[in-house]
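Next comes just one chain, in structure tokens: the form predicted alone.
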Amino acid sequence: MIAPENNIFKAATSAPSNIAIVKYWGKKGVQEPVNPSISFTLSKSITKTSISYSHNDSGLSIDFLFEGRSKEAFIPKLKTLSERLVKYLPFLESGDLKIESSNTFPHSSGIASSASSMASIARALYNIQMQITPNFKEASKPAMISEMARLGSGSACRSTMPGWVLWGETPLVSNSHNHYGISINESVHSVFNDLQDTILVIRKGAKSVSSTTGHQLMDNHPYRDGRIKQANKNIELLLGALKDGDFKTFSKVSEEEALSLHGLMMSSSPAYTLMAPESLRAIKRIIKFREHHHIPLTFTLDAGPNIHLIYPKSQSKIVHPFIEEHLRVLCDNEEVIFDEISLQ
């Protein structure tokens, strides 16, 4: 039952960014992946969202503010999302919706800001529906919120739950699904429970080519089939490495996936490059440092120039001085974000 028109319903939520080790790159249907992916959610890189809603009968209007400023460019995405979510959340048929959002990290630069944003919005919208319709129930709330987040941004479905998340169907995991992410924490060795993710902010600001465009360019990519085969192979390798506590294989998959992702961008038509010269310099320094010290240390990148440096917490004492002395100087305004996996 819809509340009286003078009632305003409010919800405030947050959701973390996530970093994929096996990447999702390429779509089918409505926001479904062409290959499965595995990520872990972060602890400090978070989007906070507050939503207020009041009912009317004249259709849905949306107002969006990001960090206190109106962002008209984001409205079409939110309208598309609301149209997709009406079947889950009937209140979205009409009313006034005001969404305010802010990040603890740079947005639109390859740190999955759309994932954390859409995940937090999905959570808040779900909470509002619960207020409007107190007997509103869903058989599986986590799966529903994950699916709703996916309809806004594919990788957002992995930001609705903590720790290690698998998204996409694979015969290796019986309950895997293309519509929502599932937790695989119970199948992960304790070696991976305290991973540090130090983000080297090589470049801030919007990317020259959006992830949406990048996914579209995979439709007719000459290496599309090979990429799908590679991703499925790496899913199998990564699941085994996570189960066995095998950091060496984990590292191999992480780096291969990162560089393959950017290789796909550079071999698209039209081709484009999101890595910066400093990204390559940082990678070379990381590999040289690891080879010299023989420690568990790896890296990955999302669709942007920024580097995620990944290592167990036990290695912080040796890795942090390396970051300060050799990597911070390569970052935009020397910005480095010290983050870690979130299991709660």
Ligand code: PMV
The other form holds:
Amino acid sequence: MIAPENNIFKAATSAPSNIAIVKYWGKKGVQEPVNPSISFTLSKSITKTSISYSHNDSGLSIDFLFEGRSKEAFIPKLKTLSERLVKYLPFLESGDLKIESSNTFPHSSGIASSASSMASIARALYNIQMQITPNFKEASKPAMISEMARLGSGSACRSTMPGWVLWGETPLVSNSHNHYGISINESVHSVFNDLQDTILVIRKGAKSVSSTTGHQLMDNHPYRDGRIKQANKNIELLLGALKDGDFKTFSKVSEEEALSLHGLMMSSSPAYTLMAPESLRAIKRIIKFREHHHIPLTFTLDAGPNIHLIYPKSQSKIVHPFIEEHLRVLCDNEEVIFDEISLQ
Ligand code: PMV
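For comparison with the form predicted alone, would you give the structure of this protein in the form predicted in complex with this ligand?
Okay, now the whole complex, with that chain kicking things off.
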């Protein structure tokens, strides 16, 4: 071990959030997906994390500060994560670990903060282990960091690499894996290189049913098998559309996935809804606008009421006035966040 002067190891990293086009919904084993998913990472919605660690032999203690304030509620998640990661990062057996995170995007705004937060924490923990044991497994770094992020939050494994990421086994891509995401940027047409993701913040605030509960409700869901089939079919369609630059098919998959995700929630037992009346109103306005103008414009939703509006940058001059005139008024406090794909 190369000990720094004051015996405190430090790492500062960041990771972006991502938005899934084919959704991961339902788990098996330890954070493995029941179906493959595809997302792209965002460029402005980022979590920054700094970690400091000093060794002692009295077991692992974890402190967590979020945006400068102690956040006790996150400690059990971090404890579970460190127990899962100790086989990859032996330093997590014992010592004092202080983690500080902050987001560049507003809290509970429909941007997945667990993905960027767990990805940045996994990255920072890896850096600490590298300082302690410098030749530590560097060869497998991208897959390993993605795998570690997955153990914190499934979708986080798609936030450890830029651009388009496939997570989960599919016979269509030989190196696809349930344990980590892989980059598929090389198989994506340039039409998708500058996608915009404008988030309509329909409702701010914590969701009434967490994603963890939503995943669990898929275990005995009456449509479980059909959903897995649908996701695999949509992976095939999306891979083809991304390769061919086919925005129409991309759009069909994106909207089918978003509405199916919410349909699965409404048909769970117990059933629940996360969409708001304004979410539906926005969707109807988006579809009508697209039909009228014949432009590449689509949407998706995560497990919440907020809408991600997706379009190539070249359409901004038509789409932005539409957002300002017809969509902003549907948002909580009229909040809209302009983000876009990050390819680096
Ligand atoms: O990674 P989790 O457990 O927060 O689940 C994410 C689930 C969705 O955001 C709804 C879909 C996805 O693939 O990101």
